[in-house]
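Just one chain is shown here, as structure tokens, and it is the form predicted alone.
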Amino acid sequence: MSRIVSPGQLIVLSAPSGGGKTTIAHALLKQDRNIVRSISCTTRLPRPGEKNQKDYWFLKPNQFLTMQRHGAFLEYAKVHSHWYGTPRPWVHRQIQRGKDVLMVIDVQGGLAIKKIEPQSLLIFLKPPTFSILKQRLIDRCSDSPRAIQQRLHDARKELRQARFYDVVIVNDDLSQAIREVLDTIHQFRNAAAHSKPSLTVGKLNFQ
């Protein structure tokens, strides 16, 4: 027998580097299974911890931009000197599933997914100030000085880019956040499993 599969939705994660978007995306994989996380392709090295296949596809340069003249990716974008894309064919499988995409990617690439896809959903992780969000760079270890400096400036920009995301929320309490990140997503897919009814939340209004 087959049954009908209501299509999922497309949600879109996005942070300056030390917002809290990986420790977001991971706390809302385990407490709804509906969410999958889609796995971007990068041109950078690994981190300590992170796995091929799992947090990323680590790709060379050269196979990279062959996917990119393919057309394999959704959206793709250059960031901190990396190229980061997202694969197009593995989204639309999960969507046709019934899954919620999460695309755990940088504010470029968010942008790009909205002209592609209107109807997605775009959360930007806000720090609760400036120099909270350079003392969680320096905490984590993984950057040098000059890093974290270009880090900064790109979330100056970064910022001024989230007057453009459907919601904001600011991560100053993790619990919290991440509440407010569920319970936003929560009924995004209610609204789209109702034909849309218009739904205002704060400073986001579902049609």
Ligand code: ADP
Given for the second form:
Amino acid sequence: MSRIVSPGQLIVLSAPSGGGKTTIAHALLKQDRNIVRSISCTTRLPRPGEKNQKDYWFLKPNQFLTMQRHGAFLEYAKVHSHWYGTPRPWVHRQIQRGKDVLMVIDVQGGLAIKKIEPQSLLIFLKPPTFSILKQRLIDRCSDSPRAIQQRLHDARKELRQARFYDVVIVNDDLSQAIREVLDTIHQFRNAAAHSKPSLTVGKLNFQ
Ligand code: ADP
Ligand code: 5GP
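Moving from the form predicted alone to the form predicted together with the ligand:
In what comes next, the whole complex appears, and the chain from above leads the way.
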């Protein structure tokens, strides 16, 4: 027997490195049980404390390439010299279950998702200033000075892409930024519920 559900939404959260994606994503998952986070595949090495299958699927370059060749990624991109990709089947299943899938991905990935699914919601987090961004990266103590330089260099390019996003939120006061992101998602979900037809699970076409 088929079950009628409203399909979930695709939500992209992007920011330059140090912009607060991880911190805010964590708060969203705690505060809204209908949001699930997509765990990406990457060819970069785990940082201290990161766990395989929890933070990322850490893959060897040849494993990543095989998945890419088999069309296993909804989107993929090279970011800061490493490959990252969103696993397609998992996202597909969550959407069918009516879950909103949060993808914490870079701007190339965000724009690719918008092409695949124009009804997706793209949220960009902006740091209050460039020097605050630099200070947050330094204080995080997770990257070498050289990696921080590259991330800051890439940040200038990424910030220019913010204009293509649906919503830009300044991550100055953390609690306020979290509230603004949640409000945006709730408004978007309500609007989608009134405009999208319910789908029969099992028949959702997700290309
Ligand atoms: P990203 O995942 O985008 O690289 P993080 O979530 O790791 O960024 O945030 C970078 C650092 O900045 C972390 O140490 C985090 O605790 C801190 N941070 C994030 N948002 C704020 C904020 N609004 N005010 C102060 N520090 C913040
Ligand atoms: P980090 O190495 O700091 O975890 O992530 C570096 C960048 O890669 C961040 O901007 C992060 O959002 C992005 N990223 C993580 N997973 C994916 C993904 O699956 N696809 C894309 N396009 N970018 C990703």
